[in-house]
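Have a look below at one chain only, the form predicted on its own, in structure tokens format.
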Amino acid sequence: MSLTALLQNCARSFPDGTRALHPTTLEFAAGSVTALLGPSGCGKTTTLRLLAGLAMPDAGGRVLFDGTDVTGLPVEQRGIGMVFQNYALFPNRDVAGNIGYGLEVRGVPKAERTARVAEMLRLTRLEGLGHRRVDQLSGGQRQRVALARALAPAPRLLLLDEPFGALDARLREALRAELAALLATLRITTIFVTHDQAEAMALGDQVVVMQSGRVLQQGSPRAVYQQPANRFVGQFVGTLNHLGGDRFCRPEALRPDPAGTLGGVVLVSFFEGGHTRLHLRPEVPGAEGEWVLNLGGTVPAAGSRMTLALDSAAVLHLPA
């Protein structure tokens, strides 16, 4: 089973008055996967800590699970699973011992504990590694052990803090796919912190974009990408081309067209497998910065002038 989690008017201040999180209300639907996305210091980890019970909100804020106020409950009584960025595995326990730790603390009988650990080893593709020391594991395997340990007690809420932050890019992509499939099977309410746009878009049913302790936008990955609330969101979630004034577009809204009305000069190109990413200097009055265009065909040389057409329906009018 999963639960609905609610932060109600929650803020978090330091003794000197600095606000890590301004008054915030966020609801996380049962069975959903939500990405808290933003730069360092935006309040996303503070939000996760409030849900976990590792931090208390300022006076007037409440944390509710399925409508029950859990604000005063310590972390061990909230029935949650957590995976930290550094995994926090026990070096004196083998893989099975790490996974079964939470069950052991809860007094689960040994036979039941052994069966549950075996199930977790299977779910996280760690079969045959139960007796291995954690210092003998790869980074990806350690990440799976941490996830299996969090899932073993069957939590109704799973919290992940930068779960792939310590892994290289290729391994992150592979484990993202594995985690997405696992969460789709288990349907546990999951909230994870990330500063990686691709990670948020790949895993999240909902994305919450944060800046300076405030929520700027919450919505599906598609909605946040196609209809950003402001320029910061648009630039943090994808690439924006400035057309002048408050007019912007995504790279896919531009295409080469000899009859087009826009122009630009190619500055540099990057081959990215299925397409080439071009950076152009726009020849449009009022346009700032560079434009980015993804091109699948012949790549013009640096210094070449391109004539472009714009999908006018894809123009975004974004306030600062």
Contents of the next structure:
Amino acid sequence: MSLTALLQNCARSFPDGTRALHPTTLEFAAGSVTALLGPSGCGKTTTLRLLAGLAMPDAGGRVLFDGTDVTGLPVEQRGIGMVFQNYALFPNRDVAGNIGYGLEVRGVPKAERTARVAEMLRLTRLEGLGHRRVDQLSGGQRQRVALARALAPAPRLLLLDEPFGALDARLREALRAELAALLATLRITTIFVTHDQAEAMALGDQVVVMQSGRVLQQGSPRAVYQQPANRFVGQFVGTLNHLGGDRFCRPEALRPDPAGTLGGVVLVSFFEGGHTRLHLRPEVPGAEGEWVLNLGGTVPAAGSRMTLALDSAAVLHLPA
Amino acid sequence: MSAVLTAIVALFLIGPVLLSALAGVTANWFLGASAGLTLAWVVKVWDLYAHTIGLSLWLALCCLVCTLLLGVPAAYALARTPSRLARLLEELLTLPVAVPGIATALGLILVWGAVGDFRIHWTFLLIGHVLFTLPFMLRAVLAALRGAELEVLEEAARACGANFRQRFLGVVLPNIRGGILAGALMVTALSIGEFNMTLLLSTPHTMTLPVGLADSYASMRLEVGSAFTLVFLVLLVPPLVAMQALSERLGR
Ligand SMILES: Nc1ncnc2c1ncn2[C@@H]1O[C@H](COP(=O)(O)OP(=O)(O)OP(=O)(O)O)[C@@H](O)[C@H]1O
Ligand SMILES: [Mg+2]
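Can you return the structure of this protein in the form predicted in complex with its partner chain rather than the form predicted on its own?
Below: every chain and molecule of the assembly, starting with the one above.
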């Protein structure tokens, strides 16, 4: 059903000299869900467009689907499904018309199309909205229509550009869980773009961290979090506490312990419901910036000194 | 205050036209309405100039078809060509408006005047009208193509598997219909009303409504010309208003 997608030595330059992507080789295994993660302008959309066939790699780059070279194949012949950043729903068609478009252009007979659209409406919980105009939908509904439109022709590769970008935080989380469930049933190779690390970790079984047109690390969310390739990756996928030199640790590697060897002064604390987030000024030679740690229960007041113990196995040695 | 001002401006604009139309139903304008009202002039105009009305409507229709068939694809091609030449062409689109219609007409006569009987065929006028109105169609459609994030919609259609024909007919055209309608309205109105260039291009065999109107004022009693104005207004204003309303409704 789903396919293995491979970007082989793909770079992308623009006429004005911008190198949106440096030569990159990336494999996306059949049935996997991969998050392309990175700050704005790092080349996430560019990578997605290369896979879609909406952009061509510079000479020397190749795009392979299941080992077949599709570099020269235009997007309409690649058999992919794509959700665009602002959904790009067709305003001249109603919800059902949007969802059925991919089937219509493939010449699927009316009866079969109607049945498939009804199935997609059910799958994306849009029942009863088939005849609604798309400009009369909420943001979350639009997102689901865009998803249903991409999925209706049963693509073997699903590409999503910031699928939750235009939604508020609460809705994002609800839809994220919904999409995760949907992807788990469909098992389509999925690649999605996000600059939200929590989203990348929650939804992806692979994360690709990018910066300035280069891939810094590809791996499982756990691997990327626990063994980041460098400081940038470590900081981007979570919080790093500097211990001096090239030594860092995650907030959860530090715990209050009267017998501990590290000290710090509480600067400020933020109550976040289940836990309280503390910012400390480290009293360790060479340690720069602030430390962050999350504590349950009551926390020391600002200005008080804390003694901390470090789980030495959790120390990360990160090059700049 | 502003209502009064609006009324004054409106009167200033349409007063002369209304007065002229009114003159068309007086038996004798110089004796005033006391001399009696009559439809005789209107009948006379109809007898003498009905063919100019027919030609003008036919010409406008053909001109509309030509500008649609030429203008919409050309505007699309222009909008999708990233080159500097395309941008320059877009700039040039405003030029024909600045060039006097008479210059264009003379050019056309120089090029085509000696080609058989073409000079006295109505299609000779059509060429002039298409030349004159095409830029208006192009600009209206270009504006629509630039808005409405159409490029992204097209990419979405491609990602759905649509080939060029499918996405042009199914996505591009429906989403720029407001611009196309606005352009169509403009072209129709301009073609029907065009006088400068048409005066030179027309012959006794090919006389349009505005040229006929000028002819009637020049060679008949004042009342006949005025009656012609009346016919012109009654025939053309309602359909133009209806088209405007339609285009606003469809264009949203
Ligand atoms: N048409 C273009 N011409 C020149 N440079 C471009 C063009 N499109 C993109 N770029 C540049 O390429 C780089 C990568 O762009 P890309 O859209 O892939 O970033 P992104 O990671 O998707 O960012 P964002 O999170 O803001 O969407 C950026 O520096 C951008 O300015
Ligand atoms: Mg982007």
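Take the two forms, find the largest set of C-alpha atoms that superpose within 1.5 Å, and that set is the rigid core. Residue numbers count along the first chain shown, from 1. Keep in mind that this is a model prediction, so the values were computed, not measured.
Relative to the superposed core, Gly296 undergoes a Cα shift smaller than 2 Å between these two forms. The Cα position of Ser312 differs by less than 2 Å between these two forms after fitting on the rigid core. When the rigid core is fitted, Gly17 shows a C-alpha shift of 3.0 Å between these two forms.
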